[in-house]
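Next comes just one chain, in C-alpha cells: the form predicted on its own.
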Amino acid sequence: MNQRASLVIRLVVLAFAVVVIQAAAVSQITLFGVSADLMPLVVMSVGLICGSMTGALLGFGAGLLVDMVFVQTLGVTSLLYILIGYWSGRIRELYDPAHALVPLAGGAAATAVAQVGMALIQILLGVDAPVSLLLLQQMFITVLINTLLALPVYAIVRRVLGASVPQDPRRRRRRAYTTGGLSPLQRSTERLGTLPHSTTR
C-alpha cells in the first residue's frame, strides 16, 4: 500500500472514530452546561500536519458526516470545516510553525470559527436561535474547553497518521541544515573556493 492510500484510509477511520466518540461519549459529558467539540480540533490538526488541500478535503467529508449523524442542515458544517482545514494548512505551508503552542492557538481559533459560524448561518437560514448572553457564554466556555484539549488531540492525530504524512520538502532541507548538511549558499561558496585561481599576466 502506497503512502497516499494509507493516508486516505487513516483519515477516513479517524473521522468516523471521532464522530462516534463525540456522539456516544463526549456529548454526554458537560462542563458548565456545554460539551467539548472534537471535530474542529481534528480538522485543524490535520491541516497543520498535512497541508491545506488535505485539511479542506477532510473538513468537507467530516462536516457531511457530522451533519448526517446529528441530523443537521446538510452542508453547513462542511462549509465551516473546509475553512478551518484549509487555513490551518495554509499556516503550515506559509509559515511552517514549529512552536509547540501553535496547536493551542489553532484549536481556539478553529473552535471559535465553528461556534460563531454555526450561529451566524443558523440566523441567516432563519433557524430559531436567538442571540443571548447565555449563548455567548456557552460559546466562550466551549472555546476554552477545546483550547485545553487542543494539544492532546493534536498529538493523537499526529500519532494516528504516523508515517503516512507526506514530508514537506522545506522541512527536509531545514533538517539537513540543522544536522550538519549544507545549505545551497554554503555549497556554492565551497564550489567557488575549490575553483583554481586565475593567473594574471
The other form holds:
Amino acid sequence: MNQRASLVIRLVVLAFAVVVIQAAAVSQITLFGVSADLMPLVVMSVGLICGSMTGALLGFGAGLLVDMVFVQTLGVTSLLYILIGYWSGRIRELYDPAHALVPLAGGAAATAVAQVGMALIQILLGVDAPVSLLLLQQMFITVLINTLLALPVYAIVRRVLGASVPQDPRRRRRRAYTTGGLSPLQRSTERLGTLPHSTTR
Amino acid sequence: MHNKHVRRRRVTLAALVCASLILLTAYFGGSPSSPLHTIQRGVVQVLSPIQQGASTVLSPVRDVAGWFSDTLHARSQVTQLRKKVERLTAELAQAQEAEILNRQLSREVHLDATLNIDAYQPVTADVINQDPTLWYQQIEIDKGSGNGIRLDQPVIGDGALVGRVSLVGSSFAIVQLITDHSVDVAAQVQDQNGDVGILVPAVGDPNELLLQDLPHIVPGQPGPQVGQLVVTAGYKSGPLQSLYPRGIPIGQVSNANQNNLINNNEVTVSPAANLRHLAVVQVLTAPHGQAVRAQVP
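Return one more block: the form predicted together with its partner chain, after the form predicted on its own shown previously.
And the full complex, kicking off with our chain again.
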C-alpha cells in the first residue's frame, strides 16, 4: 500500500473514531456546564501535520460526518472545519512553526473559530428564541477546555498518522539536527563552496 | 510548478467551500422528505448500533467523570436544598389537604384527574448520543418507530419534561430538548392563579428557560413567586398547540423580578431535569392518555 492510501485510510478511521467517542462519551461529560469539542482540535492537528490541502479536505469530510451523525444542518460544520484545516495547514507551510506550544494556540484559535462561526451562521439562519449573554461565557469556557486538550489531541493525531505523513515537521527537524543543518543547501561547505585555505595548499 | 500547485490548492479550497454552501442551502430549504434529509436519516440509522455499542463500552468513563461533576455540583447545593426541603415540607402539608378535598370533589363530578405516567404508555430508552454544540440541544435514543415512538411525542427524564421527538428511525429517535431554540411549551405556574404562558429557552444558557406571555399583572397584584413549580399546561396557549399532557413538571421559577413581570410578562424558570447528564429517558407514546379524563354527570 502506498503512503497516500495509507494516509487516507488513517484519516478516515481517525475522523470516524473521534465522532463516535465525542457522541458516546465526551459530549456527556460537562465541566462548568459545557463539554469539550474534539473535532476542531483534530482538524487543526491534521492541518498542522499534513498541510493545507489535506487539512481542508479532512475538514470538509469530518464536518459532513458531524452534521450527519448529530443531525445538524448539512454544510454548516463543513464550512467551518474547511477554514480551520486550511489555515492551520497554511501556518505550517508558511512559517513551519517549531515551538512545542503551537498546537495549544492553534487549538484555542480553532475552537474560537468553530464557536463564533457556528453562532454567526445560526443567527443568520434564524433563531426562534432569545439568545442569552451567557452564550459568550459558554463559548469562552469551551475554548479554555479545548485549549487544555489541544496538546494531547495533537500528540495522539501525530501518533495515529505516524509514518503515513510524508513530512512530519518534528521528524524533519530531528533529522536536520542530527545531520547538522536544515537542508543540504544550508551546509556551510555547499553554501560557501571550497574554503580558501584548501586552494592555497 | 509552484504556480500550478498554488492554483490547484486555491481551486480545491474554492470547490470545498462552494460544496458546503450548496449543501447548506439545499438542506436548509429542503423539506424533511428531501434526498439530503433522507440520506442523513440513513446515515444515523446505520451508525446507530455502533454508537449504541460505543455508549455501552464508554459508560464507565462517563460515569466516573459524571461522579466528579455531580459531587462538585452537590456540594454547592447543600444549603440551598436544605432551605428548599423546609419550604416544600410546609407546601406538602397544604397539598395533601388540597388533594383530599380534590378527591372528594372529583368523585362528585365524576372527573378523573388521576392520570399517572403509566397511562401515557412510556417507553424507556437509553441516551446513546448527545450533541456537543451549544446550538443544537438534542439527544439520540436507542428506541424508534419499532417501539411505538412517533414524531412529536413528549419525552420525560430525571422526573421532568426534557423535550419532544423530532426525528424517528426504525431503531433510533432524535429528541429535541426543551433548551433547543426550536422548542416551546405551553406551561402553567402552580400558583394560586394558575398563570399560563409559553416556555421558550434562553439560547446559550442550558440552566434557564423563559416563561413568556403570562397574563398581565398590575403592580401590587400577586404573581408567580420564586420556587413555584412550573408544569405542562396540556392545552392551547396563545399561538401554541400543546403537544404535552397536562401536569408534567418542567422546573421551578428561579427569578420573578417584578419589573420584568409587569413590563414583559415573563419569569425565568430553571429546568428540573439535568439536561446535560441524561442517561435514560421515557417517551410517552400515548400523550393523550387512555383513560376518559372527564365525564359530564
